[in-house]
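Presented below, as structure tokens, is a lone chain in the form predicted on its own.
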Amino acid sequence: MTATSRLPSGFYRVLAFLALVAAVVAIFALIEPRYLSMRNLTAVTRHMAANGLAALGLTFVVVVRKYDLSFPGIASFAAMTIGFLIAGGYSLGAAIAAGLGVGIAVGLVNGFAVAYGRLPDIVTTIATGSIVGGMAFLYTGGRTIFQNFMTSGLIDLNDIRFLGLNASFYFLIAIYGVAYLVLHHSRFGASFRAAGENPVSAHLSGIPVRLYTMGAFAVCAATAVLAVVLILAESGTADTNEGANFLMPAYAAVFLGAALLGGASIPATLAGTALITILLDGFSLLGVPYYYSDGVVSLILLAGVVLFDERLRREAAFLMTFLGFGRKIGETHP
């Protein structure tokens, strides 16, 4: 056995991912030299922070083999809650705590309905997301909130930099580090993954599968609120549709990362987020209309779902073999 053959398969996946990122960056840099500027790098990391936090919580839901479509609505409702309280003179800490409170409460409702009520996750989260998204209009009737934002300290979160990068990027890395230790290097994380991989066996082993499932939805809601806090800090206003742009990038990041690195995980989601953000930022810098960039993200999401789903991979491999693209067809029918 050679030294090369002893390398784990994950090593080659990482190399392939890095090569893909390098190729994408090189293409954008050739088309638009400003792509490699420090200003654009700062913008990429800032956008990556918000998208990455939204995708992080979704990873926990995907790990337990569920789907959550409510977190954009939760983020919008939390954004208006935070903005309303800031405009009312409350402190920034109290406003963010209230936003987290309402977000996690909705996440727990989702989790309880899916885990204990056995309601379908997609339908349930569409419904709750629509409800809380509509509730975001109750504060101002749909008008933008901007009062007291400049003096609350919220804008400062977007202005703090270290080594040329926004503090939000370091916050993202810190949160991902904690999530990695919890999900991949703790008994809690092992139980979490077991609840998704084989819920029956996990239940027989004494793992409270339903409780872990409910917790996953709560985590997803919490990270969506943290993500929208960064959006509020960047824009300086609170609107009723602040979380509307989280859905596609978050799902694309989770499933693309899972397809590239061999399964849903915290590092895979971070990798997927980086690639999606690099693509979206490049399209924006080139002036590509949003409907084209959204189409590309949708195609990436579809590809990630196909590659991540084991059943679909087997069917695709069978189809390729049947059509004559595999070795076995030539061996069977010389």
Contents of the next structure:
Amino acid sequence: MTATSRLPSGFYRVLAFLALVAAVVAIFALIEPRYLSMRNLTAVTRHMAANGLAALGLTFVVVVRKYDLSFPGIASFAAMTIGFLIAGGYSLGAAIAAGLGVGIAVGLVNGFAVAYGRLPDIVTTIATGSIVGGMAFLYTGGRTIFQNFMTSGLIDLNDIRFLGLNASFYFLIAIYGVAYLVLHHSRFGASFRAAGENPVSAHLSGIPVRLYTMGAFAVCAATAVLAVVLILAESGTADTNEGANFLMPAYAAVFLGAALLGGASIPATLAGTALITILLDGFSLLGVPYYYSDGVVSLILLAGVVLFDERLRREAAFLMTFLGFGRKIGETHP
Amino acid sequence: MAQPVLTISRLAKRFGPVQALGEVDFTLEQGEIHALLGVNGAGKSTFIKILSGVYTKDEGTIEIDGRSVEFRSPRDAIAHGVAAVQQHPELVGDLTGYENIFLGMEGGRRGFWSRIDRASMRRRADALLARFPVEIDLSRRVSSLSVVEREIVAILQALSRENIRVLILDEPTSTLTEVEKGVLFRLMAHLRAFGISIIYITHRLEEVMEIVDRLTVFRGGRRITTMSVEAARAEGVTLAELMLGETLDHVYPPRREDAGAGEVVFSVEGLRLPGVLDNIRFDVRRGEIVGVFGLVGSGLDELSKVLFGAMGPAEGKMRLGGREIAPRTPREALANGIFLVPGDRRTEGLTLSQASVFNMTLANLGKASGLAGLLRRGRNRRASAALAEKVTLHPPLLDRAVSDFSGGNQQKIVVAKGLFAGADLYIFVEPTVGVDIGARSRLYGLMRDLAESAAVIVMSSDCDEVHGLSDRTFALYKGRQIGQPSGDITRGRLLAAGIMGSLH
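Now that we've seen the form predicted on its own, could you pull up the form predicted together with its partner chain?
Whole complex next, starting from this chain.
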């Protein structure tokens, strides 16, 4: 039913993707043999978990043909909320539930404004993202939170391993499995896809288009919060800009995946996440500063889009100029 | 009489196997308003597209003032003094009327660096307005103008080249009110007095009587007749017959003998939506198809949307299967047992990049899914395969993207979607636009089958289709219902009702 299941073109796309991954890994391994070490593999899968979660929710937003630029802000706000509650002695479960609660609430506000209020998605989510990004400072005035992190069990989330890989990676695979069933094999997924491609026809088919559009923003916010929980567990501290690093990898994963596999889908986002994480990790292992590696990844995204999918050219070109290069310029001149 | 401005002889145009236009002779006198009449597909559009340089002719000659001309582009046509105003003029909403009129020729010079000289633009526009007096404030943005004011801006834009002698207006009144129409007609009369000749395309006969000098009827790509408006007045309803020609009776399935004898399945009473629909009242009985004929702007599409809960809320009562219903959304309409096959299948009926099985199951996802909302893949495929066979989908490929099917087969997929949804009332709007004759016949057969167990309403701007297919028919004219559904109304009278607003 999906574009990816259409053989043989889908089959060749998967082959092309695997060849691309093999080529990237081979190049990094030649330059830096440590790239193939178990330790690096663990690091790659751990980073993939956080990036993959952030990109997962964004996939739903892209499927309903909208953009969400607020999830980094939402993630930062949720991170500080969780940190503040843990520091205040609340249990880990309660803190994460509260973080999810505030995140989903902001996502619903986004979705309501865009779907029911008919506000422009990009402008609205930049605004809400900035507001909640600012609210992340309210708890401590901008100071890092770390109290009780060791004892709360949060750090343990990062340390649990199974067959050499972090628990977070298995969590990622499990949640992608669920998302795959929802988006590609359930009535809800059919509604998301119909609402995105042709909202008029979907409406006339009895699908509550606006409800699904709003839902996509809520899902995007929720997975961004889950992603930032993994980052908190890894770093052991909560910072006010904890979610800022999600934006470029998430968009790159969704759009590169869509370009590679012929349309936005859960498998496409997973493939995109894998490729982006391998690249970013390789660059960081080689000691390339992130402001170069982000630019390179953005260029690769553009190249992938141009090579594989004519339809996505325009949208992605616009966004990547905006995200990849916009951010680089912003951070080199603080 | 003086030499005609435009003389056309033996004009012909072919698109692949279709002879769109053949052996058309036509003359246009200086300073006359000449109407082109004909049903959809009669060849009017092809004719004016050749005249305005959009299409190139295959055969025949076009003479202006006795000299033979060749139009290879709209620019050629304009250079020879022929300008067309499209049905939906493409104006730039953010620019003023002045700016739109001189768009692309600011300051009279072409080129990227030519300065926009507002003063001279205004002077020239005022000179234009002095010649053709209309009350319009051209310094306002086009987006804030009314429909008729935009039409006037488009006409002034066409006339801004001073050599223009022939103006083509394509159905300019389909969305105008009576008052607005008066404004347009006054401008047309001025232009005529100035010696400009107008070719005027319309579906509405009563307008023809009001403003034109002569008229030409097209049918099946041929010119059938040309006559003065006085002669046309004397002809009356037979003019409608001239537009229709012979029926293609073999395309339509046989009607029922006992049409209108079954019990009432669906009825509406006093349906009213201000400015759109006025007091619509009819019923549909088991075993019959009720047909509604109406032109663009008649409220046909709106009526279908109101019945389906996609527009409104409207006043009035609807009853389906003995229950009173008032669907506020398509979702509620579907739950009540109504399915709409919308007029524009590509933008309203289908998710084009998705497979046919996806589209067929989309209007009843509850039936298509089971535990936890997971789609019952095997079951849906079997059901879709059976539906594909029933509607004779060709090729019967469930995984093929809908966009890869032909127009007729896309429409069959929409019908299959309706069958999967399962309804008590099926509303078909313009069911066979862009559908070839074989698929048309099959679709009509399917609609006839549906009528056995459900109520079926067909709404179309194709009078032949409505009359040929339905057991009982009525017309819609500017939101008003003309006549009660009847099996006795003739084709000519139905057409007359739809284009003139009366049965006589």
